[in-house]
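Form predicted alone, single chain, as structure tokens, below.
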Amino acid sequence: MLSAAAKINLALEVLGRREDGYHEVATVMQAVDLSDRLVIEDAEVLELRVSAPDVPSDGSNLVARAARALRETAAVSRGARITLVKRIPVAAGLGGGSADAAATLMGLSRLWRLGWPRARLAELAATLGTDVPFFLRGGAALGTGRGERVEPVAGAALAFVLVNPGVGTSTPTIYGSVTPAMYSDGSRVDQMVAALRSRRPARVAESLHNALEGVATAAYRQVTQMKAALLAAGALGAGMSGSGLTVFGVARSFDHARQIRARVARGSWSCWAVRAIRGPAIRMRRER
């Protein structure tokens, strides 16, 4: 069994528009211990089973796409039965689908005894989605290009509270509303890298930045409401992750995060107290 951890974007800047139609970004991603689980077993054909009724189990699922891509690229004739147990909310800015795809690549590489190094898996991962290469590594990392070029950065023992409104959003739609006036030079990402190096939660909180937050806030009032609730409950700072709509608050400690979570929990929101993961985002687990 594999666990596939979520991520949050501690800082995200849009630097400009690329010739391929994507945006050039700079972002600091941090893996956190809210995880999906995948069980990968030998089978004659590729088969995907999903625990969540709102998550497709057909070929459109990124897990199925990752499995097909690896089998075709590696010229493997075997199949696999993949069971996906979802805990990370869908279309939430937490990279759940990308984490699941990365876990699929790693799990199938092991099952099929390919012996591929991480760098080779990362090349294939980049064709599946901009966040997928990050999850092959984990910890804290700087993402550049479309976000697919990943370099590790110094992490810290941080705790957060995640709040999700139960409303999904579309990454292409959010990016489609970005204007040149929102472009920046990457200095806010540099500030976050320095803040992580300081290992001070308060400095990390002061350095939070997401260029997409203004776009999401204009369309979804929940972003403003969740940020206000986190700050009122004692978070040192709060920001949106990725293209949203999950908002996270920085806590002084994990106990503090649990206290904040209890204060902001309400019927229409899902809330988690989580820790930063300083090691791999994809981990092998023994079934209990």
Ligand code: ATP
Contents of the next structure:
Amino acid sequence: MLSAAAKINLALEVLGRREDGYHEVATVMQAVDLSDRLVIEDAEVLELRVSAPDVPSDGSNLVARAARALRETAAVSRGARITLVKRIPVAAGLGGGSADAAATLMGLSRLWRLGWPRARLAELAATLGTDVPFFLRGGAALGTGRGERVEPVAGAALAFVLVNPGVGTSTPTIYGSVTPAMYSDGSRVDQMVAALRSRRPARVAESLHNALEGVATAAYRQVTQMKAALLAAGALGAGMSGSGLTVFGVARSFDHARQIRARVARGSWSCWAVRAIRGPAIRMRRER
Ligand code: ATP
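Starting from the form predicted alone, produce the coordinates for the form predicted together with the ligand.
After this comes the whole thing, all chains and molecules, with the earlier chain placed first.
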């Protein structure tokens, strides 16, 4: 069985707009231990089962797309039976679909004994989604371009509380409302890289920044409410991940994160205390 971890964006800046219509971004991504599970078994054809009602199990699922892309590119004639158990909330800014796609690429290249170098897998990963190359690595990383060019940065033993309001949002919709006034020069991302290097949670908390937060806050009042609840519960700082709407708080330690989690938990919100993952985001696990 494979576990595929979620990510949060500790910093995200929009630098401008590109000729291809995408935005140029600079972001610091951090893998955290809230994970989906994938069981990949040998089979004649490609087959996918998904545990979550709000996630498609047809060819549009990123797992199915990743499997088809790898099978075609590597000219493999085998299939696989893939079972996906979702734990990462969907359309939540946590990169769940991209993590699943990365796990599929890694799991299938092992099953089909492809022996591809990492760079070749990363190239295919980038065609599936901006965040997929990050998940092939994990840890903490700087993302540039559309976010698909990743390089590792020094990580720290951090703990966070994630809060999700149970309302999804779409990345293209949020980016569609970004205006040039929200563009910046990348210095906030540099500041976060330095904060991680210092290993001080308080410095990381001070350096949180997300250019998309203003857009999401204007459209969804929950973002402000969740951030306020995290700060009132003792988080050192709070920010939104990716295009939202998941918000996270920085804790002093994992115990502190658990205390904050207990304080912010309420009816319609889902909350998790999580640790930063310093190694790979995709891991083999023995237990089911
Ligand atoms: P983005 O990559 O847009 O930042 P996100 O992290 O906010 O995404 P995901 O959970 O990856 O959100 O889901 C985005 C959309 O992709 C959903 O609307 C969902 O229907 C679709 N989707 C396809 N495959 C998957 C998958 N394996 N897990 C989750 N969602 C998937």
